[in-house]
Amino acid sequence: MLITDPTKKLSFNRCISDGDLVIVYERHDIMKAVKVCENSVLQNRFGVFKHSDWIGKPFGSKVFSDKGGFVYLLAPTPELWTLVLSHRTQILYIADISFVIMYLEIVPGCLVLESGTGSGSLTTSLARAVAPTGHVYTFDFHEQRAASAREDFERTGISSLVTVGVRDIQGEGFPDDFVGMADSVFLDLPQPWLAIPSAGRMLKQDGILCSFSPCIEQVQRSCETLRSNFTDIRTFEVLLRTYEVREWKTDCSKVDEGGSVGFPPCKRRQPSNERSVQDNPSSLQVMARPSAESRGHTGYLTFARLKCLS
């Protein structure tokens, strides 16, 4: 969770207070962000939950409804916020975000420029990476989208680390106020090659730029532009494959003569005693298989380092 004070130093408040944002966790694919209000209630399939029962409890607590159902109250970390935020645009997910922060060499104290802001998924993680003394300046050409992102950053407690601007970076470039000051620049634009010359002017010597593009044609044109002032140009595609690990109870008496039980091979748990499978007609087995909901291609990440003048 990111709760910041006016001096831009992170402070960690581990107990829930009236007005806090919490992530209500029902299961791994059902979560929602809820603002705590003492007189409010949350209703879901598990029953009615009073917010007043949440106040004073530490984040991570298990709370019960009037029907005995329960949920967990989690802190709004950047990882969880990415999973529950409103999708005003296509967002970056955890695999791409972690890769971006690593390759942009972002550490506390960095000044980072971003365009466009979109739903603010990446911005939230960038803010935590530069905290407590760094800052993220993010720009979006869409005024309403920028205003919504600004409200979200207030809710998640990172507004002192992020400044949201309304600007057409493709057409106007970044503000001259940042010339030679940025440690890193991130571009998520339809035509990033139009903003690359301006981004190069903003970067410090040896600074790094990253451009996210869903299509390889965008990557090719961006790389052509990057070659004039950048070096170490590399493009990556991050593919994440998740697995489900479950226990299955099988009837070993149905094993045919060839030894098949009618499902894919799996690793058998070692029984607590020395009896053979034939002596144990039902057995717990562990099966691992790819998740049916695995996310495939999201986009291409192109990184480049500004050439040194000397």
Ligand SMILES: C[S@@+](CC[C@H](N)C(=O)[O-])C[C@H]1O[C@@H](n2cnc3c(N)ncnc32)[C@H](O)[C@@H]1O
Contents of the next structure:
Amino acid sequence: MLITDPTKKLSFNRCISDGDLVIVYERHDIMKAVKVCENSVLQNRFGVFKHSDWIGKPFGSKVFSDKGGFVYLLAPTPELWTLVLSHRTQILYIADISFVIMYLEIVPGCLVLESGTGSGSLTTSLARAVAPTGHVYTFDFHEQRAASAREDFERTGISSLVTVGVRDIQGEGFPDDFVGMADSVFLDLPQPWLAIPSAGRMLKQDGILCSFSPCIEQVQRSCETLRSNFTDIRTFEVLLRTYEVREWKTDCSKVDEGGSVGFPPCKRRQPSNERSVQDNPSSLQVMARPSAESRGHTGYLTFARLKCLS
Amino acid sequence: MSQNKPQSDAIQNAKVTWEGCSVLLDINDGDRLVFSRLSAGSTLKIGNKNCSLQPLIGCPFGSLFQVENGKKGPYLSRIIPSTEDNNVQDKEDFQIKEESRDNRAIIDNNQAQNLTGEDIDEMRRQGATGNEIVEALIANSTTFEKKTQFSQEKYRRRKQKKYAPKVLLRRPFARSISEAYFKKYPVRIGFLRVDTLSLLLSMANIAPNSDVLVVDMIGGLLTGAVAERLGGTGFICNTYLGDTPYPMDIVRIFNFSNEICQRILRCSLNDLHSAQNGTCDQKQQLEGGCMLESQSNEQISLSATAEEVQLSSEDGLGLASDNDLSAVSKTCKAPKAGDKASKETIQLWKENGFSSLIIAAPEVDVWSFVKDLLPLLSYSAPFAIYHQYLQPLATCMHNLQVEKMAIGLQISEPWLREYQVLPSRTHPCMQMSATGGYILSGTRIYTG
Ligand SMILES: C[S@@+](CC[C@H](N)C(=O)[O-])C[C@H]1O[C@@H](n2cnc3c(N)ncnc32)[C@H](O)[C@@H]1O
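Condition change, the form predicted on its own to the form predicted in complex with this ligand:
Full complex below, order starting with the chain above.
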């Protein structure tokens, strides 16, 4: 997914080959990660897709099933991965992820510590941000989750940038090898305040910590703990609202007659010499409105910077 | 390039300032934000006095300074915060819960302070520190004792800001630069909020080694933010309509090494397109165009320099607040970014396509831009377009759907709320930004 091998770089000439990871796109909310395998097939509600048909086609191609149904094959990105990964835990989504990367000031070459790894949704974006020379060390105390995350990072091709460790970070803190080494630390743990003192020891001077917590009580306790060694303590909530766009045929004459139940009523202009809506009783208009449903809460993001004491 | 990498990383991730380094000075907990370039001669205006920034050179980012009164006027002196401060704070917080006082007895009649301005000047002449003056003001306030703990702390902080201002030394990153501009000059960056910027970078999959096509009509903030993520790998093609590149002065505020600056290139949209089916004739025309253009390029950077000097001299005239965001510099220059892309580079882009497209162009019709730019993008490459208005993006999204040029199209509007977190006093901040603009994102598909 990240360009470590120039021959794999996305380009007009980069075609899908055996062994590539592709994102099969049906609809913006129905996607799936598939490893291309010469003799394999993909079966879904549109029919049977032969992988061998895919090989040699450019990424971004539309491919057809035996029944004439189609899907698109996309090159994986951390954003797409977040939408297709298997949920072994709650995960972070794009709004929180992008804000965390920006606010932690992560740039190529940084060393980042993370716990817990969870499903690796954030980790994948962290890897992109520190590449090509930095590294992410991520810890989860759940052995099986750590193993699955390792497999995923292998699959998405970021394993050279990420090391997964099994460790109880709340109980033992981060390993002493990282004392004073981390540019930033990210915590998504049930009791982050237990890990904050250790995180403080891992950070370089002026390094930044972020803790994600769904509940305000967790934030409260974390901030109390942060106050002794950190400054610039700030808590945020980030959400995204999406919009639906469609073209409406607005028929103003009908509104006049009172016969139309269509949406939306078209405002009449005052009579004037200008071309008015009335001259063109049926006009096309593109309109947008917020999608009816949206996520109301994910969690609070608390950021803090290690006090500069030397 | 790989040879230079260690050095580039060293600059990019350095934790200590150096001569010629660009810094963000946070005065009195964000009351004022000033970008400066450190040199022996650079100064910072605080109140009506100029303080030399020399003492900041070689200090770790994150250092705190306080203005002290010296024989030769005020100077910046480094203070190491003690952990005691926090204990005081903790104790206070605890007591606030038990607060029994209230403000019913406080009468605001301007007679509460027994110290006069002359008394304070006299203290200064005798060499009192800012903190000593603050303590004297508190001791001579007739109402201080009656105030609630909370307002006592507020009083102390207010006086401290005035008589013992603090300057925090920060390393400018896309985060702080965009926050500072959004706070002070939102128009110059097209009202692009920091969370929106972060989303643009994610949605466009800005990753090391990628070739990013950028339209930046917000002063260079977008270009700088992308360059920060590329870290001296890949390329940025900063493209523009017509003959004159868009200004990107903000790029100089980032502490970019030469390696990073060399990755920021410029190329007009015309050149990107004419290169695409360049016959011999067209190529010659193109070269002519190049020369003209590199001339105008120079003019741009010259006039930018002139502006810079002018701004800093205005600073000397006491118009500080307006110039806080100008990179004040006369002696030290940032490495230059924004060279014209070579014909070979353009040719490579043409053959391979760009790996990302990112647009912030509040002044231009989005759809007509996207229509021309999208074909330059590799198949399956993501794009993200910013606009402060919804409608242009809605129209653009509709057209992209009709023309079947892209999938995964989505318009998103970010929402950002900050919280005050204090014992028994946690709530969302009273002020928030009502809009950070809109983003249209999607993925180009293969249509051939
Ligand atoms: C909500 S998940 C993290 C999700 C992750 N941020 C993502 O985006 O995929 C929390 C993880 O923390 C792990 N965890 C909980 N307590 C822990 C501890 N004391 N030490 C290490 N990991 C812990 C859990 O096993 C779980 O996988």
